[in-house]
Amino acid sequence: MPTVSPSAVHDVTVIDRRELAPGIVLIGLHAPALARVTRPGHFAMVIPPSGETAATALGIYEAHDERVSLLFFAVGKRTHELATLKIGDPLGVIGPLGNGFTIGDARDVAIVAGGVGIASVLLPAQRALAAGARVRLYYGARTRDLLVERERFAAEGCDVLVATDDGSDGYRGYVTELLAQTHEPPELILACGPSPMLRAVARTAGEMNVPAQLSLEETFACGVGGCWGCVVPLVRDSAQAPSFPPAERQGSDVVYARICKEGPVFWAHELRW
């Protein structure tokens, strides 16, 4: 996995501002020094304008020449908050943060992603494109109107494949079931969504043989690894492993590492959960 850019404190501005679909927002930030170190799979902590909760960890969707922008589900106090920014408006963000993904030489790569985890997957889409590669993009959610943003991904050249779980577009029921469908076996598979899709993600990789990179979703307290309140089991072997804590002689042969720190991507082979 790539590691992570030096991340820092962005005074940034909205610039734009898009209700995609009821409680699913996009927004716009003028943001240079964010854009030019954000990498495919980084995500930032904003904090919401009052001051008077925590902040909250997004995944950047877009980053391309002085613009950053998040696209999130306004479902809790922090996010419902953000979610009434105007245009000119003042914020704070701190970020990059995390590992990303890494696509290498691979030539045909399948995106997962459930619900909000499409936030973070337009980056690696576009990424892989660049360099000549297949992306096939298997999106899902609960119904027809939150799939949103699938204009996009097909606009950039992705092949997209979608599932709602009341079969209102697509096909019908979770998109990892659509992905096991497939008779064309990706050389990579990335991901991002939530566990119960990730781990389904994790099983279809296995018995395809494919790499399978994840992006865990998490709470996170802090998001730059100091509270250790978001770990999860790795290899102890693994490249991601944790330093500290050292490991013990002789005992597991698994560690745990922070999904906001080692993570949020993890190779899904290495996930002992």
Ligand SMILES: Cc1cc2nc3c(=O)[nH]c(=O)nc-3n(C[C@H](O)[C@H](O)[C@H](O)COP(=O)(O)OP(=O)(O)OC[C@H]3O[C@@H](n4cnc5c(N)ncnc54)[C@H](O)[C@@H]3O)c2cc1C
The other form holds:
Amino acid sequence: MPTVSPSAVHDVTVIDRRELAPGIVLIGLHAPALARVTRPGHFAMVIPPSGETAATALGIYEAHDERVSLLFFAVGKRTHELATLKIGDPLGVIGPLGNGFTIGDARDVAIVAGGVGIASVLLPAQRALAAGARVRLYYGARTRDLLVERERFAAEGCDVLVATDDGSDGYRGYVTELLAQTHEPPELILACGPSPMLRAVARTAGEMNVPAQLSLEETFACGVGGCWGCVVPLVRDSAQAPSFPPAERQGSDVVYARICKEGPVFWAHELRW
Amino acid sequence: MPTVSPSAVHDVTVIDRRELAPGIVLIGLHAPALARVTRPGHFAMVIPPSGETAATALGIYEAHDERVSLLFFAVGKRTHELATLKIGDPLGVIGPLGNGFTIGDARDVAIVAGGVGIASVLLPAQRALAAGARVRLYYGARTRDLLVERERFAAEGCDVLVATDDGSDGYRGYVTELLAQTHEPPELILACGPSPMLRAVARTAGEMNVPAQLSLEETFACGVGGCWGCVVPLVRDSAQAPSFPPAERQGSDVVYARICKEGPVFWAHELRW
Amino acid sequence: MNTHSVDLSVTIGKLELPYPTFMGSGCYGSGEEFAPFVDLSRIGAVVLKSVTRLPRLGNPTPRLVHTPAGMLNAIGLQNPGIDWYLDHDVKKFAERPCAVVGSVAGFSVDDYAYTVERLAARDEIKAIELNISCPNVAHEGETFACDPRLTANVVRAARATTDKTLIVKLSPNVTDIAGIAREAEAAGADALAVINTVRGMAIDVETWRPRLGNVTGGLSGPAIRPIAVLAVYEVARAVKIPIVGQGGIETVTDALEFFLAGASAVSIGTGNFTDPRIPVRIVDELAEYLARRNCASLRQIVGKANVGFANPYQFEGDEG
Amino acid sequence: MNTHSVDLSVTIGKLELPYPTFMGSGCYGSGEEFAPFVDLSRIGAVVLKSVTRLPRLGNPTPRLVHTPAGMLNAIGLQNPGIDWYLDHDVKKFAERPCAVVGSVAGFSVDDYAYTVERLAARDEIKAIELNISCPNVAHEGETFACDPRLTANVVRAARATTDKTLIVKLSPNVTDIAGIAREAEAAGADALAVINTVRGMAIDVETWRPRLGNVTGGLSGPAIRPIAVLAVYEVARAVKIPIVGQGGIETVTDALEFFLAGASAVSIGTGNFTDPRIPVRIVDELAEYLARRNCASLRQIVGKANVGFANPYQFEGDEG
Ligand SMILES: Cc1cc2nc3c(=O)[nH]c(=O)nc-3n(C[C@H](O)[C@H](O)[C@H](O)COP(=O)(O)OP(=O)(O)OC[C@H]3O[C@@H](n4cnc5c(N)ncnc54)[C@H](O)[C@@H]3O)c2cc1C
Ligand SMILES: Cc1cc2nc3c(=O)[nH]c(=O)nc-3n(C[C@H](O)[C@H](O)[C@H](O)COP(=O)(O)OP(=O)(O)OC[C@H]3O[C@@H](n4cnc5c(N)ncnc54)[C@H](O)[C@@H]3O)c2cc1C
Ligand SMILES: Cc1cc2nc3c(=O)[nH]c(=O)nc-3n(C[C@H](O)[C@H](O)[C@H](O)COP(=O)(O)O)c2cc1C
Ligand SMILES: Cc1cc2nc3c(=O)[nH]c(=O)nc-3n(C[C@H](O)[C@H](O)[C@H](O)COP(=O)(O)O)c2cc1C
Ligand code: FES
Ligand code: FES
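The structure above corresponds to the form predicted alone; please provide the structure of the form predicted together with the ligand.
Expanding to the full complex; the earlier chain stays at the top.
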């Protein structure tokens, strides 16, 4: 996942705002420079308009022509503030950041998205479809209403398989159970969602013997590799490990990588969590 | 200034919002219970919608039928947040609070307002006019554009005399100079505005030998008399002094009164500042 | 578990309260001021503004400054002195539908003993909080609560004058709050109030003058909550007596952090300035939370923060 | 006065900087990470992440928590150790268009002396900051900076190894920061960094676990600004060496509070997480402010907070 990104601080404008479900908002931005260089799996740090402390990490949902969009859940102070943005409001966005998904020439891709993870998987889905791959989206949420944008993925050409915790739509249970039940293992799995889901994806991918790339989340401070606050342990000889003294010399078989810098996308088999 | 107010926390709704000048906002609220009991000079504590710490003291600008309005300058964090309120938004308002103006049977009233002080003087103007008094409004601001609502006061029946620091409208200089130049001293002066203006009003009123009531401002915490954060020194035998041991016994000729509780309106000659 | 059957009562020394919520000293007047906005019978106790032996006019204005997620205050203990207080103010406290706790400040061990003895003798006063940590009347910020020996002396002297519940209020402006807490406990405190305000300062960059008349002040509100939660956590591991946790509590979540850290009760000060309904909202939501977690009583969760996880990975230098 | 003719330069020991802005240790990587967002030639100096004698993996995750107007961190000094650092990292620092200041942490006086000596020997490193105040690797929060004697010992040992500018970073988690500052000055510090983070804790009320893997952490950001301004004010009155003020600086107004309180330079840490353009914006607006106030040089306003007003009114008890 070697994408090096020409990132910058972008002063952009809100051109579109939709509440997809209660507390789930999609914001469209006029951001030509950012749209041009964004790749699947990139994220952005959004500067709080009120000056609230610390920018917020959000995946880049769409990026085409002059437009970028962000899809987020209003969970805390900063995302609640972003939910109040109106068309015409200015916004500072730092991006694109991180190393994204590598789709290569996989012909059959399974994408697993849980909850807000959906925000980071449209771009890789589009990339895979454009390359002619079959794309199955395994999409899980607590309940039917939170399965936002599923029609969008279908319209793009994905096969959409859904799971809900409460059984209100699709499979009742975890989306990873749905993945495990497939009779046609994909060539590549890409996943984004809450930690427990990603761990289950990693397990299932291992059992299926299919390589998997996981987009991880942690609380971020800087988002650019400057604070070492967002780490995850990798196996010590991972290609993604940061420059560091050989871990084995230090009596440890792991090395902490920064999710914001070396990730957020990691190969499942290199994670030690 | 003996008005005892049946105050409460009111859950109200924004029904009107206008930007009167850049950074000066008027918000109309559907607040029948509050409107009913508000008297001239009362203020309210507005609960920050985002949960920001500490409610904000604002004068009650209008109060009639089921409507109350607030007029404020967006100067800091909390007033900036209030400036983003939209029609339909809920708001928590504590009020009415404080002891207001006493107009009595004065037949010729001069009201002096500086800047945001205008927010606290419409109700006393209306009261005096309703009682048949002549009301002159001496209204000062930095520049012409900030003389918001002057037509409103004229329409109510006030004689409006304006002063601007930059001479862009009316008298060039302080509004209190304008007051001092009158050949017809009023029977009563009511004033609200920045401290230096109020001091000048007190001086001028003393020279004219006219009683004056000043509505003071300080940083508030509780707004209800619970924290003793908002005090002003009064002469020790003031009728408005709080229950306290006789000041003279303590070797001091002042006693601190709470602006939020014993005020915000005080007789100019009882202040020791 | 049903919300109504949850037991929220607490015992602090001899003080039995139906609700675990104190209203912070100096923030709530004598309770009366807030009666129009909140049902006082649904709060635990009001802690009165601190009173001193002699009358105090307090600090010059400004006494308050808003700061990010908090405020600085430097009231300087304005109060009429214990004589006037006993004659004029205390009898009204009997009317309050909640417990009334007196708060005493002073400038010498004698001051404290004298004022505590006189105040504690009154029936209207159910317990005494010893404010040995007010940063706004101190010389260079040094208060009794900054010194283990002075803390011990003043607590011992106050203890000798009364059997009523004695709550000692600690300062966060120290290197080792747990050490001070141990001294207070050994000297006879029934409970500890943790924490008083954190010392701070703000400067007006146009006038170049401090934004408080007293130059420095005490920081309160959500800004200091993480500092307060840690102080409670450390004190709870050092003493056996109950703790009244405080510092930036505005929601049930905030209050729960303190209970889990080891507070038996919480106190709300600055939160009342944001919305006077906060104390009752916290009590309601606390009952809901406990019912949802199948806890019959608040006491079950006090001090239950689970810190027992070890670092799975280490390098050589990590042992340092 | 014209904005361009205002002199913003500062002298910190032997370090001469065109701008009075440091980027806080641990917040800014080695500067490179922020180069796409800000013109590094327009900042004063980058203070590197603290390095230790041996490699450290650092604390378990989570290492960060957002709190009101600030954040808690408990990174735990993850770093590759001085050997690897000198071989692999330090040479790249020569490319930075601003001064690069090394930061050293340790667990014994020897550690500090050893690491400072080796790091200071490198030309790429213009000055050394002695981090004796990291709350995240300490036993019960006690660091060198919590004890006057330990502070003196470690500063003296480091001083003996190098002539380069030595900046000693102090902890706010003490009863008397001015006393510690005096010790550091007497032991040979060229300057003081005031303050490091304030100790704090947050608890997840659903899992009942601390929200940091290390249980406790250090609070930074605007929440602690009033605490930091006061610390600078008190330290400035206690020592003659220059102070690098820090804690919650995000705007020119914030920075000015520190200069007026007595800081010769400021440091921006958490502010970079809010918007990386903040350091350059502060420098631009500082020049505008000084021009407007007819000050030819920033040095003119350092320590100029005017605290000389007396309380006009007093009661008997006010003298207490
Ligand atoms: C690389 C990356 C990409 C991301 N992409 C997206 C995206 O596309 N869309 C999206 O919606 N999110 C995304 N996130 C997550 C998002 O960054 C966080 O949800 C965001 O930080 C929330 O900020 P906040 O201020 O609104 O909430 P915060 O206040 O930071 O709270 C965050 C979470 O912690 C919980 N919390 C807060 N206080 C407490 C407490 N006292 N006890 C227990 N829990 C508490 C909140 O309820 C909330 O769930 C991404 C994160 C990363 C790292
Ligand atoms: C009884 C009463 C009635 C009032 N009525 C009205 C009214 O009707 N309309 C109205 O607009 N206002 C009124 N006010 C004033 C209003 O309450 C304050 O302006 C309000 O507190 C501002 O809150 P804020 O959070 O927006 O600003 P704050 O952050 O509290 O800032 C207040 C002021 O301090 C300044 N300030 C902030 N930080 C600094 C700093 N570091 N250095 C120097 N200065 C700083 C700000 O620029 C601003 O001018 C009234 C006040 C009182 C006491
Ligand atoms: C305006 C104000 C006045 C205070 N006065 C006192 C006091 O007289 N005595 C005292 O012990 N504490 C006093 N305090 C401290 C509070 O009781 C409380 O301990 C502290 O503010 C932290 O809690 P909070 O963040 O909930 O306010 C005062 C606090 C404020 C904000
Ligand atoms: C994520 C993070 C990591 C930090 N790491 C270090 C460190 O390694 N060494 C150090 O001396 N200070 C460290 N600090 C403290 C900062 O340099 C600074 O002194 C403190 O955060 C206060 O300033 P601020 O509010 O501007 O961040 C760290 C702070 C943060 C937020
Ligand atoms: S968030 Fe700072 S290094 Fe990743
Ligand atoms: S603001 Fe609390 S007494 Fe006036």
